[in-house]
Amino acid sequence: MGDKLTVRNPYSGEVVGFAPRNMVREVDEAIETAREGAAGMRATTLHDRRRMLTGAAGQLQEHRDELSVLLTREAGKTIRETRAEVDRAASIFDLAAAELVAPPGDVLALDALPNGAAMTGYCMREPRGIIGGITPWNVPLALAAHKIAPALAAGNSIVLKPAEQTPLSSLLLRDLLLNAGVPENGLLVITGLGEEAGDALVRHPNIAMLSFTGSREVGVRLPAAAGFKKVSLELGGNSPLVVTPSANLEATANAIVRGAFAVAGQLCISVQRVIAHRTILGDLLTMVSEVASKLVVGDPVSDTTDVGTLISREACDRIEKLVADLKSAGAQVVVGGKREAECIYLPTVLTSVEHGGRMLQQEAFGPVVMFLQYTQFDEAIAIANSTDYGLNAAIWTNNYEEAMRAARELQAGTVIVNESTTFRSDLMPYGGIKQSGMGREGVRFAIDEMSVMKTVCFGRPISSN
């Protein structure tokens, strides 16, 4: 089957289902049909949309269910994960209709000036035409919300493709799309390989606005590739969460299991460094490995497994080589530190990792998290800006001067202060500085990305008489 994608359940191996392969002409179909549904996007009522978008959430709540055992069947994280992550791409659509009950715009004041003394002006914006999301496998449901339901509010037709491992999620979305009332060349979905369909999503002309979501590797090459058009790069992490004497140590090291090992560790904002103080790094190791050595592992569709696999063998495989070399430069395992299955690795906690290492550098994207020590403040932030990334960073503690000076110096997109580096609020502007990536998402901030502003300006009418 040359022409299909094969989706495999990454936990039992069998087929979950098949997908187009997608090439070129597909896609440059899709883009075509997408054309005409620009033009009649554009011309929606806000109530249009909002009946739209308040139908999508409608739609996925009725269809919880199932959208929940796709997508553990096809991404392997658990059923409980994938329960709330249908909760939230539901609620993202909630959110994006809440915005179009006052949409953006300002009134200007152009008499304050002597050359405006006759003029009077607002700004509006207008959809920017097709938009071309690219989404990841590991949240393959919220993220795809998070390109289409701004897209459609601002009042874009889009176009999105989906990660190969994990297309059938997405073409199931946009059935139920459909039956809440978006136009079919309103949202088209192709399904297919990065380098096939993918690369000419990227480099069409008639795509106003590329809206990526993966890994560095791919994104620092997509603006060349995309030409003239707006590029929105959400890219990966190596999250830092900073711990001060004053922090209250079993709640961090619950946030910190939690934020390590939730998706079994495959998020861009995973706790991976913790930066302790050396007064409390023994207790904090201790109460975290008490915590993570419970974790259940196994089966993803048990109601009682905590981490489920990661989506592939090579993915586990690249894990478990960043753990044996990570011992090989001293290294010490305190949790797990071994595989259980083809694609399950145990929750890992390390320590004794050598600060400024190679591998320390590198997105783990897993199951793993590492501890490394402190003496003064700066240090610590030292530490924590030494990568490449600045996505999502925090810090617990009770002490507020500690708290401000993180806010400041800390370098990311985002900083947490008690709570898990996985803190994210869909209603907020998320993204990253440095290779963590450029543009922002977050439902409203999305829509003014997806947007373009036109300003219009009156002057007084000019009697006839």
The other form holds:
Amino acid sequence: MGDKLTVRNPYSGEVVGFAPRNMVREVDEAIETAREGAAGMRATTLHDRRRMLTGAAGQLQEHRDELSVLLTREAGKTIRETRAEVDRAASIFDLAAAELVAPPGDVLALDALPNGAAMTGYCMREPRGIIGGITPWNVPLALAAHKIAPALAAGNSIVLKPAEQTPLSSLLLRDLLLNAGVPENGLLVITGLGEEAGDALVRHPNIAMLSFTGSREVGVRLPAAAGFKKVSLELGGNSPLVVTPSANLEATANAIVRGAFAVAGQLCISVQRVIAHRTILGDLLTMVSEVASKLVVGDPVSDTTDVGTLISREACDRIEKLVADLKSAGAQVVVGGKREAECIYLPTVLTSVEHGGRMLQQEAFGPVVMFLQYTQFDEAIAIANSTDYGLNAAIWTNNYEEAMRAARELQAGTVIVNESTTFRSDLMPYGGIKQSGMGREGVRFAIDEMSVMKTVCFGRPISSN
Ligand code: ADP
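Switch over from the form predicted on its own to the form predicted in complex with adenosine-5'-diphosphate (ADP), please.
First the chain shown before, then all remaining chains and molecules of the complex.
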């Protein structure tokens, strides 16, 4: 691998570019620079920060074509997906700017208790210092925006370590943010491997908060490695989607296909397990197969492509093995079920997966959706919850009681009624329970986590003479 990262297009194999392979020394230097940046950012006014953030949104829109083509070449996502991702990243910066127009604050009526007679107080939010951000390759730009925008809005500096597969979009993002007036020492991007640059960032004592998005395998070990710092983790998922007899099946089928095969299923909130009532399972499968078999799979840069590539040959090998193992356990392939090229696996619908055991509870992270059936509603909820993950979960129903029960009983950070599990608004709190993570992203909530609350108490004026 040498002293640089080689970025390859997973579709064509061509070299897209190179990025530095930073090691502990470079990470230490970046954090030292970010220390000055933190002091500078802390001194900025909210107005200064709003200008940077709206400027960032403008830069992203101006460079939309360049960014989306780069993202498609780096990550193998379709061009329609990456154009939407650039728009989304721009809107994350806009949302962060909007949060600064009237930031929340509390006035404390301290005289409501006897010990506070004649006192008053208020709460204010202060920056934490340096935020360490680590991002994955599947949504490289919007997830970088989800770290950077709230960090700057809260008055911190940030050191970002993008995934080794997709470092180029983060380097370009940094250039655009500097154009928008973000100080050079306010945002640093260190590229490199997870176990080298990433690990050095996690362990560094001058990082005040670590905000990580990535796999459960890596994420669960980070709090111990990070030591005494705040840690937020956005890890994997295994999203269930319950379909009850009262659901509109056509709309449900469209949502399942959209949610299972976006980004070739490589989203932590992809629809992975459809849990359908036995009376509608057959009809639903027919509709899903019809929609799924029309998907155009192939060259991600083409405007007509619906499903692009997996990130690597290894990822494709893993999906191939998962489907083979599920078939050995009795699963039937309704659509797809085969590899098309080195990094392309066809959108795949499996049914009769009941004997899949642990395979059903793990994250597939590929274009595979598994259908299970239930008879009693309790059973549907139990199946949905039978996983170590708890990120997004959905129910399709027109029955009020079922919707209310699902909202209460599904173990998930977000429960969605009559939409795909992939629904995410960047203004809502987003994050998981169980092994899907800790902490919440979503601009306002991340600004909160990236700030510390300070309480100020005023006694009555006492003159000096
Ligand atoms: P994925 O399986 O989706 O690639 P990873 O969790 O391996 O997910 O990677 C997500 C991000 O975490 C990447 O930026 C990667 O470089 C980083 N990473 C991987 N291992 C470590 C580690 N030990 N310490 C810190 N960061 C890491």
